[in-house]
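Let's start with one chain on its own, the form predicted alone, as C-alpha cells.
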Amino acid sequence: MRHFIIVAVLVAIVTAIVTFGLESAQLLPPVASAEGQQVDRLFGLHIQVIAFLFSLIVVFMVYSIVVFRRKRGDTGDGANIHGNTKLEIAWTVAPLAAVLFFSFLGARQLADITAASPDEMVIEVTAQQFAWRFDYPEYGISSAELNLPQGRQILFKLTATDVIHSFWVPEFRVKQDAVPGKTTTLRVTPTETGQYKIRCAELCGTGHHSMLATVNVMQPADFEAWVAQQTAPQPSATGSELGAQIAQLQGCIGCHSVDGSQRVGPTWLGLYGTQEALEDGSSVLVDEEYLQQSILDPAAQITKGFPNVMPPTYKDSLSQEEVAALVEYIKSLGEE
C-alpha cells in the first residue's frame, strides 16, 4: 500500500507538470471563432487525459526499475505472481468509460458547433486547381477575398470543380471538404477581428501549397461599409481591368503569377509576343489566337516545363466577351 500511494502522488505530479508543459507549448494558433472555442475545450480535456495516461506508464515504469531492481547478491528467482483479477478489470472498464464518455462530449459538441443560427448568412465557396472563389448570394457579390462580420454565424456551401479539396482556417478549427459535384457545408462564427489565411487541408495536386486565400474579419459596420462599396454603381471597366477582375475571380491568379515568380504555369509577366516552347518540341507565338485557345483548349499545346493540370472548364463557364478581356489583360502585362 506504501508503494501505490507514493506512486499515486508521484502520477498526480508528473501529470500535473505535462499538462503544464502541453498546455504552455501553444501547439495551436490563437483561436477565434466560436465554434473553436467548444473544439479547444475538448482538446483541453483530451491534453488532461494524455498527460494522465503518460505519467501512469512511466511513473510505474521508472519506480519499478528504481524500487524493485535485484539487489546486489541476490541470484533468487522473483515471487511467481499469477494475476490480479480486479485490477485486469479494471483496466478494461475504465478505458472504456472514458472512451463513451468523450464520445459523449463529440457528439454533443458536434450538435453545438452544426446548429443553425436564424439570422446565418450564406457563402458559396468554389474551390479549384489551385484557387478560391466566394459569391455572396444575399448580396450579388462575388470575391477572391473572403470578408465576414464578426459575431455574425456564416453558413459556408462548399463545392469544386475539379478534385476534392478542403477548406479549412487553423483559427477557425473546423474544416470542410470541398467535393466535385456535391454541395457540403460548414458553420463558422468569427469572434476575433483580423486577416487569416484559407489553407487547403486536402492534396490536390502540384499547386497544393499555394492555393491559399485571405481572410478578413471585419466589425460589423466595416463589413457593411465594403458590401456598400461592392454594390455600388461602378465606373466601366476597361478590357484589360475587366480581365484583371476576371483573373482574380476564376483563379488564374493561382496558377499564373503577374510578377515573374514561378507558379503550376507560365507567369504572365511579358508573355505576349514571345516564342513560348511547347511539350512537342515545337514552338509557337504567344498572340491573341495562342491565348484564346489556351484558355479554352489547354490541352491543345502544352507548354514545355509545365503541367497540364489547367481545367478544361473555361469554354463553358466563360463567355466570349470575357475571353478577350483576360487576353487584353495578359497583352498588357506584354507590353509592361
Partner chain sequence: MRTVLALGIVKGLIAQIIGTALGMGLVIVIRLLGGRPAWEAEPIVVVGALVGAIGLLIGAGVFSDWFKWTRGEETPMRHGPPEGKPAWTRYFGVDYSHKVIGVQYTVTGILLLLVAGSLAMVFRLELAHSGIQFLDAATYNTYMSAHGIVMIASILLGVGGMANYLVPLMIGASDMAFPRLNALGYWVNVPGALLVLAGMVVGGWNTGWTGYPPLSAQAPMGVQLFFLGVYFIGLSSILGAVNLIVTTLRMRAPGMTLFRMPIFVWAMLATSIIQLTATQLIGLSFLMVVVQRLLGMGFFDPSLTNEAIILGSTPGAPVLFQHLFWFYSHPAVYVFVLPGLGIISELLPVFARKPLFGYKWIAMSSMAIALVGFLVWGHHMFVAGIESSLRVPMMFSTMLVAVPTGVKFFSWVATIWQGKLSFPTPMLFVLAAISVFLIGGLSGPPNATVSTDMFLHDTYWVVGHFHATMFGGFVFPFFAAVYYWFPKVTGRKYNETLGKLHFWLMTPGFWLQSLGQMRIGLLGMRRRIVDYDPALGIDTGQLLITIAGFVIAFSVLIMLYNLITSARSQEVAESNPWRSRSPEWQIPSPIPEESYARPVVIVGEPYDYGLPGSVYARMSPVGASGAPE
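Which structure goes with the form predicted together with the partner chain, now that we have seen the form predicted alone?
Nothing else is written out below except the one chain.
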C-alpha cells in the first residue's frame, strides 16, 4: 500500500510538470481561423490526457525499475500473482469511456466546423502540378493569390486537374484534399489579418515541396477595394503583360520561376536567346519558335536535367494569342 501512495503522489507531480512543460513549449503555430481555434481546444484536451497517461505509465515503470530491482545474489522469484480480474475490467472500462467521450467531442466538433453559415462566400480552388488557382464566382475574378476578407466564412470548392493535392494553411489548421474528377469542400473563417502560405500536403510529384501559394487575409474594406480593382474595366493587357497574367493563372510559374530560382522546370529568367543543352546531347537556340513548340508539345525537345513532367494539354487550353503572349513574356524576361 505504501508503494501505491508514493506512486500516486509521484504521478500527480510528474503529470503537473509534463503538462506545464508541454503548455509552455508553444507546440502550435499562431492560429488564424475560427475553425482552427476549435481544433486547438480539442488538441489541448488531447495533450492533457496524454500528459496524464504518459506520467502514469512512466512513473510506475521507473518506480518498479528502481524499487523492485533484483538485489545482488538474490536468485528467488517475485510474488506468484497471475492477475486481477477487477483491475483488468477497470482498465478496460475506464479507457473505453474516455475514448467514447473523445469520439463524441470529435464528432460534435466536426459538425461545428463543417456547418454552413448563411453569408458564406464560395471560392473555387483548382490545384495542378505545382500551382494553385482561385476563382471567385461571386465576382468573376480569377487569381493566383488567395485574398480573403477577415471574419467571413469561406466555402472552398476544391478540385484538381491532374493528381491529388491537398489544400493546407497551417495557421487555418484544417486541410482538405483536392481530387481530380470530383469536388471536395472545406470551410474556413479567417480571423486574423496577415499573410500566410498554402502548402500542398499530399505528395503530388517532383515539385511537391514547392507547391505553395500566398494567402492574404484582409480587412473587409481592403478586400472590397481589391475586388473593385479586379473587376473595374481595365485596358485589356497585351503582349508580355498579358503573358505574365496567363503564366500566373495557368500555373506556369509553379514550375518555371521568373527570378532565377530552381524549380521543376527551367527558369525563364535570362532564358531567351541562350543555347539550351538537350537531353539527347544536342543543343538548341531558345527563340520564339522553340518556346512555342515547347508549350504546345513539351515532349518534343527536353532540356537536360529537367525530366519532362509538363502536361501536354496546353495546346487545347491556350489560344494562339495566349501562346504568343506567353512567348512575349518569356522573351521580356530574357532581356536582362
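Think of the rigid core as the biggest set of C-alphas that the two forms share within 1.5 Å after superposition. Just so you know, these numbers come straight off a predicted model, no measurement behind them. Residue numbers count along the first chain shown, from 1.
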Check your understanding: Has the Cα of D77 moved 2 Å or more between these two forms, judged after a core fit?
Key -> yes
Exercise for review: With both forms fitted on the core, give yes or no for whether the Cα of V284 moves by 2 angstroms or more between these two forms.
Suggested key: yes
